[in-house]
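First, one chain by itself in structure tokens, the form predicted alone.
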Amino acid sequence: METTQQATASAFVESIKAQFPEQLKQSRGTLVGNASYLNFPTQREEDWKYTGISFLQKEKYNFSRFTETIDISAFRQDKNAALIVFVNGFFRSDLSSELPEGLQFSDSVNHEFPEIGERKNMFTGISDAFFTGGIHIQVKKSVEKPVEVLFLSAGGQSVSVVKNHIEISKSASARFRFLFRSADSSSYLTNSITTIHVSANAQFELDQLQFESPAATHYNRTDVTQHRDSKFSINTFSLDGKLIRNDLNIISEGENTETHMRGLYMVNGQQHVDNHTLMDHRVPNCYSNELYKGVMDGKATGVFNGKVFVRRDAQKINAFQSNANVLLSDDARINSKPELEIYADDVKCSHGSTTGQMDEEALFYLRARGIGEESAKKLLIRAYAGEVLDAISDESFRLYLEELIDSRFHWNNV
């Protein structure tokens, strides 16, 4: 049982600090010093009510520059996409490819970032002090070729702290994929913070794949700001990991924005996945649509907490939110809490949540037509997940995800 007492993270932070590169430690003196006063989130806090992370206090992670030759072909999805590679949080130029014209890229370790103002926690504090790399990109004009950013963990007991910033210039468009993968099945920690600015009339699509070691802990935070007439889509696929926590915060600051948030989480065993989202409508005449679906097997647990906030002056907002979950075993469970907080009176908003077992009538129907039980379950789960997968604009990436899902649930031979 997770303790509800406030627990200092000083011992955990000190163990990380001891391994942190000395040069970076000196350049971030104040931030490193402040990190010693961070506290572990506990289940007394509403945002962490169903997600306990006290086990991290016993872990000893290290910053490891994995410089060995490594074959990354098994972790890529699109061999024709532009590629940026980080191994254990450190940029690997030798594994990365040339980027298309229109992108201005540099390793974020050379940049200073403003501190996160709202909803700060231990992980954001660790990021401020200990990030070792990440992408700092300005999309100056539209880029047709997708960009894959591979965050690979290798070597065991590593900590990867990355900080990313993406700015889409006015009227530009781009598609990025963040691939969080593991070279082995060891225990490690990934701490990823991303800020995204989508300028006026710009379009940006981000796909995130979390397919990591079954012993991995992953904290992911994405903060997005949209300006007038912009369109933003994010698709998050959480398929493997001991504990995955995704915080997604989107602010609509310009009129006529369009926002799509989709997620698919499929876990089993004793794994845990937690999705917290916030859609903040601050101005009128905007649209947002959120759809998250979960499949839980074994003793897996999940959390969905999605909030749509419509401010007083944000009239004529269309905002929709839905969370659906299928429990494949009696021991799996999900805590779902969709929320609407509306202060405007001329809006169209809805939210909903459903949780249940697999449709027994549909399963019986398929089996009565000669389809085996496992094959029938596969068909039903595929159809259930299809609403999220079919929204992916890149067909090759969608097919790739379907293959990973098949291998994840041992369906390849069904």
Given for the second form:
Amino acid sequence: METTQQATASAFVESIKAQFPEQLKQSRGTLVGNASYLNFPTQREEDWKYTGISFLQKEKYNFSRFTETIDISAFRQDKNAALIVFVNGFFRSDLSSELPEGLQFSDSVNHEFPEIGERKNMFTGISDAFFTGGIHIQVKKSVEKPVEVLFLSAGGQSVSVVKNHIEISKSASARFRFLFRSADSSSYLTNSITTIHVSANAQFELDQLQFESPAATHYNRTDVTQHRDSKFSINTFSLDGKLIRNDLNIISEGENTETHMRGLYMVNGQQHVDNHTLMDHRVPNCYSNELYKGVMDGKATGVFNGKVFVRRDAQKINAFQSNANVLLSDDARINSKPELEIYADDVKCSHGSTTGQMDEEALFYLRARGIGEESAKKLLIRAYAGEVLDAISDESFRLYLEELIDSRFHWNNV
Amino acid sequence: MISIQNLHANIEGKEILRGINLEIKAGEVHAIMGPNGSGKSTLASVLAGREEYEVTEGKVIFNAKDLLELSPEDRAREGLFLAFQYPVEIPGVSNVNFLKTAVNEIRAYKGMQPVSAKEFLQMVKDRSALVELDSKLASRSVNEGFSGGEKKRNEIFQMAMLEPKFAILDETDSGLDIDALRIVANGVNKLKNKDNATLVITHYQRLLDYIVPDFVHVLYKGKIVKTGSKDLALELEEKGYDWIKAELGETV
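Please could you give me the other form, the form predicted together with the partner chain, since above is the form predicted alone?
Below: every chain and molecule of the assembly, starting with the one above.
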């Protein structure tokens, strides 16, 4: 059994390895060879218990620099934001804009990264060995303009392996937006790894929009380290994709940090979305707040696994976590597992998980006032999502997300 | 305006309405009174289109249309309005946004242009004043954190905004103190005209001192067993429902 497992694992990774551009191989050294030993995750592992990805083994993906002309205006949100564009994981300077002063940017393909050590898996291993680009940015001083990074997939059967690194210097602040979009409805794989360092007294907000093709697979890993007096917010909107898996790991390493994690996922049909989050409080006097909300329709399935870890000497921690789900059909499913692991005795922590259906009383109330069933459902869904959307500091991005949410569901089939 | 003919309705297999007949003409105010469990709220729910109720017999003609064939939203768009006994709290949906959507969907149904922002704001201002509803409440989430009285006033405010032809007030007086009751009743009276009609459902006569009905009907065990003038309400108040039961030859 083990041997077969090993063989299939290699087959998937080997097919990616075989496609990996020759000229990049050398710079990765032994990582390329080591990739052959990566295990394909199975549902026997706790971490992947409710998320099956065996279908990937039948897929053949290519690294493809998409060279045809592309009109990216439909995929970006804010014409006033600074823009960095990747197509199929390759940096496109021709589509990117000038960046504001205070940012030091280069394509990450020119950098060496340490291997991901903690909680490594096949996807982190693939990214260690086969990334073709990403942002490598140092925010040296506060930047007012939001920075938009568009990760576009085009042409079908592509694999985008990106590795991003963002460092916010001491007392600086910035707002980034990652937009994962598709030029068509093809099948492809996005494998995006991001490491973020928020230095002392710095502030950083990262909004992520995952609006991939309905046939796409998306793996997203974000590792954050926060230093003293820093503030970090992440808002993840998973609105389309065949399968989306987000691994978010945040370490609070300095006192008096503030952390906000919010997510909204809306899936339909046979789609699957999985959010694994870990908040690791290593030092005292910090605050973290987590809110993930889901709307599941059709035969969609979802996973929320949120862990808050308070280390032994991390006293005076305020940590809150909540996951709420609305199931719009009888066949939709969610596996929600909030976990607190607390080793300090003077802390204030709470967690909760709720799953329900659309409020039929509220729906009838709206309809009894002349509002059609479809608009009434949209109003209720938007209100439900509002709690997460309210966290978006940028009004225009918020409105843009509301439109996407409205357009997302075809209510007629409910 | 509305003609209810031999209406029978069940919920979960149990017959609640057992042949209701009622004609209401434009310009009229009717009151339905009756003891608990007589079917008053069921009648309101069936007319508004609540799907838990199954109509087994009879029909309802509203504006020359078969009301029971229409969805709840189309009933509202045709001009039917139900003031809920228990108004629903809807966190995250602002009163104003909700009403604007409702007004515009009703206008679209009638082939009219959406209301302009300016016109709408003026409507909100004028009509919230009608029920002395703090205009701040208009921008809050629908009924969220409202007191019992505010919720009922909000119902009448919505009624004022939607200008229905036929309004059903389902125990709008329940839980109201005397001041709130007067405010709500004044609002309803101001909205009354020769082209609309109102059906007041109540347990007590008190409300009918303020909203004076042209006809009072007594509902008992799913049927209208007595109809009279506003004096019937006074008589009921004085003698209680046992009097009706006795008159029907039931042992009390």
